[in-house]
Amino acid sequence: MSKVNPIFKDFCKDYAKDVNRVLAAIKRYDRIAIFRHIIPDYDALGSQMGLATWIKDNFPNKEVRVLGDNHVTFTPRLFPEMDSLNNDWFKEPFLALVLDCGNTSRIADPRWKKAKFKIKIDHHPDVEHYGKISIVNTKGCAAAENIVNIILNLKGNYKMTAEAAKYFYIGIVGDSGRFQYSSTSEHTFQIASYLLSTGIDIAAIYQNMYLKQLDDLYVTSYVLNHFHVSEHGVAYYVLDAKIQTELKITTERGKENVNLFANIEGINAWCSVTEDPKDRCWRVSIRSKRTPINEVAAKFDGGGHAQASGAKIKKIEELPLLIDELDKLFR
C-alpha cells in the first residue's frame, strides 16, 4: 500500500522493522509451510488459510503448504483439508510460519523444527520466544487481525482477494466472540472494514460458521439439564467419555456450548469440562464477563486471554479445586 492508515501503522510500531523482514523471507523461500496450534479453532485455521491464500495470490510461483490436524466440524465446511506430506518434503530448505501459538509444545506438526528459517506471529502472551523473527502483539484480538495488519504495512502493492479476506474475517470473528470480547478495539473494526471492502459475503460466512445439526440440539439440551453453578456464580458442565459417546460428539466439540452462559445475570464465569481419554486428562475452557481468569488457568496447566482461557486437570477429582480458585475471584 502506498499510504498506510495511521491506526494500522501505530498498531505495529513495536515491531515495524520486522514487518518487511517477514516479506523478505517469503520472497526468499520457494517452499513455505504454515503451522498453528493443535486442536485448531476459528483463528488458528482462519489465520493459516488466510495467509496461505494471500501468499499464493501474490506469489503464485511459491509452493505453500498448510500443516496440522483437521477440525472435526470446520473441515471441510469452512476450511479446506490440511496438506498431507511425507518426511521427504522437509529435507529441502523451507520457510516455516507458525501462527497463533504461544509455545512450541502446542504446534500441531513437529516438523516445523526442520525449517531453515522460522517466523512466529501471535497475539497470546509471549510465554515462549521462538523463531528468527517473532512478532507478538497482544493488542490484537486474534492472530488474524495481527497478520492483516502486517500485510497492510508492507512496502509494495499487494492484493487481498475475497477468498483470503474471508478466512481472515472468520479468524477475527471467532476470537473476538463476534466482536463482543474486551479485546475488540477500534483497530479490530478497521481491519474488519478493510476485509469487508473486498466483497466478502458476511451473511454466508456467519451461516457456515454457526451451522448446527439436529443432533447438536440434544447436546445443548444435555448441557442445560446438567450444568452447575457455584456459590459465587461460576457455571460449569461436565462431559465424560461415556456421555460424549451417547451424544455422538468428540472431545474437541465438548466446549461448543460453553457460551450458553455468557449473558446470564448472576453468572460471572463459565466453563466446559470435557474428558479426553486419548490424553488421559480433562480439558477445561474458561470464560468470564470482565474479570481476568487466565492466571487461574495458568495454575492448572493452561493459560490464554484475560477473559478466555484453557486449562487441564488430570483427574475429575481436581475440578472442585479449580472451581474454588475461580470462585475466589468473585467473593
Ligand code: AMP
Contents of the next structure:
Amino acid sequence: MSKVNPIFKDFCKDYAKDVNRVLAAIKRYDRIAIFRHIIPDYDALGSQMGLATWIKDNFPNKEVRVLGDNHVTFTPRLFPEMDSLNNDWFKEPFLALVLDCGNTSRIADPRWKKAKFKIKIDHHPDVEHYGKISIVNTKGCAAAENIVNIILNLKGNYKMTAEAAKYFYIGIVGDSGRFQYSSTSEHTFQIASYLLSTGIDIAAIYQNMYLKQLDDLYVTSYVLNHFHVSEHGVAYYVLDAKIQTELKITTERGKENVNLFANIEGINAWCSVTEDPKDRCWRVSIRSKRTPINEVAAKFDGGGHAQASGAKIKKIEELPLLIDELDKLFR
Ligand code: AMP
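Condition change, the form predicted on its own to the form predicted in complex with ligand AMP:
Once more the chain from above appears, this time first in line as the rest of the complex follows.
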C-alpha cells in the first residue's frame, strides 16, 4: 500500500505540521518513556507497545521504556511486562509520549511529569490539553489508528515490522469492537489493511485476545442471573468486593461482561458496576447503542467516548442517581 494514500493525508490535515515535530522529538532524545492510561485496555497497551516496538526497530540506539500497570490477564499473554524503573532513570532528560489518555489524572505513572518534552497522542475528546505537542483526533476509533496514521505521514522511509503491526492491530480491534462500532471508518480499514500487509497472523491474534478460562463462564453466569434493567432500558450489573472474591476475579476484570447487553432489543445503554476496595469507590463502565452517555459519565467523575465511557461513585447509594440520569436520556 502506498504511503501517500490520500485518505492517510486527509486524516491528519488539521495537525500535518505536528506529525514531523513528533519525529524530530524522537530523534532528539536518547531516552524515551511511553505512558498511557491506568487499568489499561487493548488500545492503551497496543498503542504503547506498538510505538515502543516501532521506535526500537527504526532507532535501535534509543533507550525506550514502557511505563504503567500491567494488565491482569493480557500480561504476559498478549503484552510483555512493563518496565520497572527506579527514580534515577528519570533524572536524565527524556521524552514522554503519552498515549490514549484524555486526562492527566489517569496517566498510569506520575513520573511523566519529569520529562523535558511531553507529547500527547489521543483519540478521546480533548477535555484536558497537555504536552508541548498535542495530537488529538477523535475520528480515530483507537489511539493505535492515529499513531499508525502519524507513522505513515512521516517524511522518510521507516519500517513497520510484523511485531509492531501486531500490537497496533490489537489496539484497533479492541477499541473498535472488532470493527463494529460506529467509530470504524474507511480510514480504519485502510490502516488495518496496511498492518495486515506486514504479515501478521490475525487468527492467532484473535485467539489470544479472546481466550477464556472455564472460571470465566461462572462470572458470565452470575452476571446473567443478577442484572437489572431500568424502565427505559438501562441494563446494569453490580459486583461487590465479596462476590469478586467468590468469582475469583479482580476489580479490573469487573467490566469484562458489560457487552453481553450490547445487542439486546430494548436495551439502550448498559453498565458494569464494580467495587474497587483499593480506591474505595465503585467503577462504572457505561456503554450505549447510539445516544451519547459521556456527559452523564462526566457528572460522575468520569468521561470517555460518546458510546463508551467510565465513571466513579464513592458509595453504592449513589448508583440509583447515575442510573436515573442515564434512564432520562431515553424517556
Ligand atoms: P472503561 O469503561 O473503563 O473501559 O472506559 C471506557 C472509555 O472511557 C475508555 O476510553 C476510557 O479511557 C474512558 N474512561 C474511563 N474512565 C474514565 C474517567 N474516569 N475519566 C475519563 N475517561 C474515562
